[in-house]
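Take a look at this single chain in structure tokens; it is the form predicted alone.
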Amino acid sequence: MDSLLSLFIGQYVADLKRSLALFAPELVLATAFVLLVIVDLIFQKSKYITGVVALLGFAVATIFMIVSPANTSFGFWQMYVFDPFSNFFKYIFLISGFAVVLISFFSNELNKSDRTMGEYYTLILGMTLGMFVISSAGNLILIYLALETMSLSSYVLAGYTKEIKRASEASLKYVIYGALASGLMIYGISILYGLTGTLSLFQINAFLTQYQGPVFPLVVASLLVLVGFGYKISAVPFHFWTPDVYEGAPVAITAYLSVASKAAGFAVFMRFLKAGFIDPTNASEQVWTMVSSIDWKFIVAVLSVLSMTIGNFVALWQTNVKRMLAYSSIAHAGYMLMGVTVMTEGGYIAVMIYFFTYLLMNFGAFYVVQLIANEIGSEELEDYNGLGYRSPLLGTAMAIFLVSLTGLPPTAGFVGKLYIFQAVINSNMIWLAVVGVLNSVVSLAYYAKVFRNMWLRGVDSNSAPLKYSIYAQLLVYAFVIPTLYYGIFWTPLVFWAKSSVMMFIGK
């Protein structure tokens, strides 16, 4: 007895060692999460030294991802995984650290002078370890923990700007409709759990595999679960929040909740899918085996179609730029689930392809938003008559950041979405290509509009131009040169995407 003890506290240990070593990134995240908290308190009256300890500690987890193992392997008993999937969108989460943060030293609504900006960018890291958690997480309860992690920082973060009434009015409504879509994920967990006797999303596959009880209790309990991550990638109809909390966030939030957050909800929802509900053993690149009799194509295809639609029609009436891009996001959100829907590898492939050029672009697009508003106080589109002409620098970024949303060439948004339509009519939903393809001619119609406002109107206008220190035209620069180098050579893109889920675990 004392001999099976001993092996098994023996086997306890090694296991929590090397979990430890490999959970390296999340606890230099933790670590700078609590060294933030520290020089917050110390350094109260300054503004930018927590942002650079922020990217140091950003700096310093890329720096231990590089570094890391690439193999495949799991963690802490199987709740967590280690693999290049999580890797890919783990690089995603780093790098929209590093430009929310950059993004805010440029903002005049955030660095007020009687404002602490200490929390603000602890809030961040907080919010960054939950996405690093939630992209791994194996199991049920796990998953739940880091949603929750990173939904209370954005909370917070989208209402911080307090004394705007609409900042504060953003932040409410998120906690509303975040409390209700976690209490549905939640009761949804717990059926699964009584179906199944297990929170671990492979031994829920195992289980489903030899699955004879009734279907129903299963699809609800799936379609509550489905709700959470809903939630989180703003698919209609989860999205009602979206709109009111991307305009009354910072400018800087609001690209961080479009594309980071968005990116967690897709790379959770993605890994719940494959671990969960396909066969490991009939998983090949055509289509995959479902292991129970839950028609997800149909589910996901649903909730595309609608995304898509909706996103592009309400958009064409929006008169607030940053109300506009909200819904466009909800669009992008649609396109990124044509990829899941094919339930293919090449269609997860397309969707992180999709998801690097969009993180460009988005990101590009709101910071001249945010550039824009510095100097005329507004993000009303009947304000930008004439923008182009006063700085022929941010007009043409954004000309080029609306094009690639659209995904026209050469633009890095033309190959996120060239992937994703080449991995529907593979799976040969043609409906649904053709779908994808009428939306994208709706969301040039109102894409058009703000450059039409910023090049062809108020063109007599003998306005100040507008001002901006090199440093933040430097920013612009590393939006825009990425965002069409992509667009050309993209080749190493495609290479990451397709190794990071050819050993995605699950298979």
Given for the second form:
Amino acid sequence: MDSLLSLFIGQYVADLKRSLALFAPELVLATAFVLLVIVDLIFQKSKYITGVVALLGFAVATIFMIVSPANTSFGFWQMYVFDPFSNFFKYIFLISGFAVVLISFFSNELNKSDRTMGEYYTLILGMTLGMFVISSAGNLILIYLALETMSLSSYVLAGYTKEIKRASEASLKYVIYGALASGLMIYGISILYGLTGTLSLFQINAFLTQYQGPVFPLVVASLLVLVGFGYKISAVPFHFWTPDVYEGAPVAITAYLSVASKAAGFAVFMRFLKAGFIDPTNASEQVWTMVSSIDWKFIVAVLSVLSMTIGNFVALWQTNVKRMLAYSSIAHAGYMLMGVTVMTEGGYIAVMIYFFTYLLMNFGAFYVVQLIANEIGSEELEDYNGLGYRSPLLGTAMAIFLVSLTGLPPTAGFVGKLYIFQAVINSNMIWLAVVGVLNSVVSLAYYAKVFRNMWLRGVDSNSAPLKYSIYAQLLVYAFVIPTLYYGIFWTPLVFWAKSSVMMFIGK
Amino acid sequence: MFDLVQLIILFPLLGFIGIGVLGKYLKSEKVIGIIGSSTVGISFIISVILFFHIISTGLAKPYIVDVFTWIATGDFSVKVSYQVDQLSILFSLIVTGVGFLIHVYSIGYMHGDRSFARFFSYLNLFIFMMLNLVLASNYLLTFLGWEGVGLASYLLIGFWYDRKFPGVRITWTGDAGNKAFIVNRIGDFGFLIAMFLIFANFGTLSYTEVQDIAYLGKSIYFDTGLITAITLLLFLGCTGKSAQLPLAVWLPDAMAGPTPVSALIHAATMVTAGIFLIARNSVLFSLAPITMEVVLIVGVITAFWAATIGITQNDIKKVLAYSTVSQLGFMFAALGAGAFVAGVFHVMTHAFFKGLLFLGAGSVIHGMHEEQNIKKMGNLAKYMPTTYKTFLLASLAIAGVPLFSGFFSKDAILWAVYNDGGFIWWLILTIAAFFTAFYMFRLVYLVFHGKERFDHHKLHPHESPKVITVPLAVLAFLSVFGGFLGIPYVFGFWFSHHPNALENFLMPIFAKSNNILGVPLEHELHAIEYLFIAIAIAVALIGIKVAINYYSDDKLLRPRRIAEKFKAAFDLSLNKYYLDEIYFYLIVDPIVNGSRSFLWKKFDVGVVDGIVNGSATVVQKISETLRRIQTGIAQNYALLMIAGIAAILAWVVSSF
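Let's see the other form, the form predicted in complex with its partner chain, since the form predicted alone is already up.
In what comes next, the whole complex appears, and the chain from above leads the way.
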């Protein structure tokens, strides 16, 4: 008995050691988080030093990501999973982290004289840590905890400009809505636990393979868990917070929420579906079979169609560019859900490709919106008239991002859509592809509006040209160039996604 | 070693980007000129290195250099990869060698132009694209280069976009650029369809693989509709790019561009892309006898047609442009006759002497302060001795005077056409050769000899600076001696029994097509060949003599008399056989009118707009309703979300 215990402890310690080694990037983020708090206490006057520390934290984490051995295994007693799939999303979070910090440097609304920026960057780090954990979580409780870590940070960040009324309102709505969603989700988790007796995704999967009982409670529980994910990726009908929060939050945070937060939601949702509900014996095949009788394909397809359609159609009427981009991001969640719906390897690859391209173009578009707001103090479409002539760089860049968001070549957005539609058509869901294409057409209408106002309206207004620092301009290029580059040479991107689709499924 | 080919491509690209981006900040013409020329010069040096490496290793199979995978979706994958072999390196030598000289020349020619940097960045872009075209290892990359040189050509034709340029329904240089671009579209369409057919039937776009498959299955593929269609469509592409009938009309108007552009793109390199494409696909073409016949006939007729126009033109560059079209016809005639080496040989010699002629013309135009009308020149030999001497050498070469480069290549073509096509085509081509000699020396006499027909008080012609005359001298050297690389067997056998240097060099490229066509390895000697050569020499010399007789007389009485006597023929030639007018009347106008009156005013406004506006209205109505859901009240959101879950749940459960 004694030897058995010591064997158990020995195994435990060995697993812990191994896991901690793989956990290094997350540890770096946590360390940076603590360090930031201290740095903030010392350098309270400086606005940028905390941001720089955050950047350093991301950089060190990136280095650890790169040098960490390619590994596909459990960590921390099946709570945690290390696999190429989570690594892909962690890189997305890191790139987004760099982007949001850099964008924040150039934000006038954030860098007001009477505001300290220490907590801001600290919270961004905390949020990123939450995303790291959620993309690797293999256990429902850990998923829930990571989701809350992300959410709590984002509530504060959304209302960071607290003197602005709509920001505070947005933050409050976000909290209420988030509390509701997370309450429903934990309710679902508890039912699922009651049914299956486990919280591990892999054991749930094993349970479902044997399960012969009634399906109804299982459906209810799964749908309630889905609420939590749906709320993170702002899929209709869990999207209502999105427009208000996106409009009220500082632009940098809006961009971060719309890309990184959404990516985290997708990562966990895709893992939940694949690890929990796909037959692990054929999970390496091109087309997967499901172990439960829940029609996930149908449910996700409904969410996808609703998100695309409502996102695009409502965006048509928006007069505020930020709000319009919020609805557009709902529509993009719909496009990406198409890739999830097909439940094939190709579909997952397509979603991952899409995310990378979406990261570039969406951050780019929001960044342009912020730079314009810095100068003209408005995000209204009306006030964009003639801006193309006042700042040809921003006008051109915005046009490229919007073309990319529409999904036209030769931009990265085209590649993302191409692979999504390819995956959908390969699974014979032609009707869904048709809906997607029609939606893209609708989206062109409102994207083109921005372009039209910038270049074709108010042409003869003799207003002064907008001036930006060389660094602010360089950051625009940093988004424009890859958007165009990956529109032409996308093969490396596809290879990366293909090699990253491998997900650890417990076998 | 052969991997160096990537650098050949890289340097002009760097030049294009560097000058394009930084040109604004580089104030010095010298710096821009040196950067722009040296990138091409480095590429030339690397080409030379690879050339000698090929000779020393005797490369039997093409060496493929993969750079990266460009597109990979499903079964379709295209690599950016380059193919080093005798043909591609030979073209690379011509492109970078002549290109380098013309870059240097441009430093002098474009001196003082306000868009000096733009000019050099476009020139580098052109070289980059042209190198992609000739070095590509697959059709798609060649097509990229093909379109790219078209773009560069378009940009450079309209380079002086604010200058007028007269032509049939052309007012600005930009119109000429449009014309070149649009006419080329027709040819590109052929190239594209050919590419689709190749991929659909061979499952690959790689040159080596396609040629191997076709060669292995030669008995199956020979003279089939598929191969005929592919090759005819490729040839359609060639007629566009290389300005052959029926798509020849754009090249004379392309003279709207600066003269170095005419020399580089519209004489020495780009327009020979069609010859390259056929030579590259020699296996496919030799499997399609019908296409070969078509190529031969089109080449011969174009050569004759353009030569007869060249004799009446008065713009120095137009004469040379029609001469180019005519000489390209010679090359196609050679290819059509199965004499691939002769065609490529003529590409090379033509690059030397035609490049030189254009550069000489540029020097004249430069010295005459932008005057291009040869009727307003005369006696310039006195003012521009170097230009005169080099121009004269090039004229002797193109006319086919013995021992000059053009003599050898033209002789090889004429003999091949007689051997393969028969007496009639030989005769037409020989008459074209006569006209060639005639119009060239008409040009020489009107420009450089006789009385000065310009106002001496206003115009002071002057010799061009060294930066212009040195490239002229180099090209003159090549025009005189370049022909010795490809001495026809009929002379060459005096020295050795082997094929000549060029044929020997290109042997691995055309071995397969020669096998299909049944070309013997050893030449036979025909006494009749000497007779034909004698005729060719006589024709050239008579052409020169007639021109001298006609145009050394200052009053030009005899030419005028002839023009009046054969007024109809003269007008026909002067107006380029009214081909532009015919195209406008038969094709362009009906399409434009039909589009305007029916497609636009009826179909587009009525049907298309109706559908679009109608659906837009519906979409707007729907979206306005949907928008109302977002009330801004948090309680409503919560309610709607719960309702949403309930609805999905109900839906899922009901579908059990």
